[in-house]
Amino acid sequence: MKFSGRKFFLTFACVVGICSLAISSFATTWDMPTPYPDKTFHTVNIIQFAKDVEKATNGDLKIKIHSAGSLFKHPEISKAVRGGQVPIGEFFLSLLSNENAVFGADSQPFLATNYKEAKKLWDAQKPVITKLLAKQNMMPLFSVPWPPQGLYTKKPINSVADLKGIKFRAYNATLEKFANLVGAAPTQVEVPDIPQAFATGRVDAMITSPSTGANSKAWDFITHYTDIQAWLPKNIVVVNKRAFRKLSKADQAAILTAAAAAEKRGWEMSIQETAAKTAILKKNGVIIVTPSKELMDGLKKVGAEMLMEWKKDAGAEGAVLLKAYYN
């Protein structure tokens, strides 16, 4: 059978087109909701993670980032991953503490107050929460801490008694308990709503990181930042196990390698963020305060009380975690 030059060209072009279509049909795009804006260092890190995955998989897997709660609101992200509405997502780990207290270990006041302690706590926490997430058809990929949490107020705070009656921003159950124990009035407020909450008088104070404070332009609504270094809470990136299993072994390995790099990079970014954002607060007129001994003694007393309650709630799993952390 003979082919003319024109017929051969058309046949070749058709074969190439079919092959290209077949190859493109194997490419997968994952939608990934995240709760924070693009400029937040967590999101910057995740954007790089997505680029690393796409490069390592030769474009077989692309992760499309939906930042700032644009696809799912923050409290809905874990449920969306669990139910398979999206294959991957990021959220604040202790948001799950209502389901199991172990998820909130990193938000226990004054349990881990620096990066070395926070890393040790994560090493103890990860195996426990991995088992808990597995029951929900999820798997952790990586986790990155926020800078140590400080106290933002409209006036100097010299003792725990000075917090009594203040309308206090809470972002999880642990902080709500904390506010109640110091006599403050907790109000749930998500990060994007912080400026408006202060402007309308819904809250007068908050405990959060230098990152959130600087990104929210806290100098517009508070005067003092007291560096109490209460805890280093973490964000976590999780994947739906069913979606993960559908990938090729090579693509699975690429994701895990990129995740390990993202965790290492994210912790380094967090350390840099602490210094940089504290400097921004100071530059914009916020008074940076070293806490008094009276204030710290009172806060640590509250923290110890909360840890005792947490131990009861966390049960055997919490005991395993703390044993690993303290040893």
Ligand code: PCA
Given for the second form:
Amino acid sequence: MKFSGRKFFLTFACVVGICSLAISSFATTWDMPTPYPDKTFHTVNIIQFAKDVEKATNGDLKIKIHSAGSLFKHPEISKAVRGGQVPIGEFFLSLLSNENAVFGADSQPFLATNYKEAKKLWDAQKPVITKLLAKQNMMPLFSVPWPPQGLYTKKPINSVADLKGIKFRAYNATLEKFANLVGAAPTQVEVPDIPQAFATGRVDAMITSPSTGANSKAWDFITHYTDIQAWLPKNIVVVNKRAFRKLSKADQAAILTAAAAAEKRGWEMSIQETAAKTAILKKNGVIIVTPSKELMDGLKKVGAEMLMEWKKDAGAEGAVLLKAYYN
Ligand code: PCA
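Can you now output the form predicted together with this ligand? The one shown was the form predicted alone.
Starting with the chain above, the whole complex follows.
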């Protein structure tokens, strides 16, 4: 039997119609790699974000979280989102500072040392990095800081000289530089590997938040926590722009609303974490130390030196950022 042109068209339209109906009734699932374990407050916040998105899109869009670097290793996550292997992902923002120093503003020692300053810094940093991420086909959804970073050691640290020669865990290039400048010997270690790195003697000290210290059961391998409140580095959740554009306008709006709520909630969770996790360190026998003036003066001197270098590296974009921050 031969199809007439009209009959063929109708048959075709019908098949397409059925198909698009079928497609629209299937939910989209987005795989989302994240670097930190499930109980980390950042991950808890992202799990809530995924629930909010699913609810607001009436189940149209599901976000499946792959935590603790299980889908992509932490240093690969930004590349995976950029290349479209995954539509969405979370990573430690300053890991991108090798591409442009402005990504590392929040890891500069003593530039922003409390939540108020960290918020101001994010407001100044966000427009600059949004432009840079757009060039890589990515868009920021939300960013949340870790609690202020403190010093974990196996002995009291009263001055910068006391850090000399200590094997030091680092999590990015800036911390590695800081460790080198204070005379320590840095090694990169991801959060899930911290307990083993201490147990095997690869490292003897670290700078991180009360969250990561308590979650890693730092009392098993260090004795002192010196509360130097050196910086509040952030995680960021980014989306691949092409993947985002494929969603309906209503689903796009739902994601942006859930992201704004996640950013607000995440900052509040971070503030809560600071006191709660410091208390857990203390309860488990860690000696919580208020830093000596000598130690702080020495560390701040190193911070000032690093900021000068950062300004050179960050060029015109860094100047725009700092101007907005100091305003
Ligand atoms: N925890 C993460 C990043 C900063 C923090 O507080 C870590 O230690 O790698």
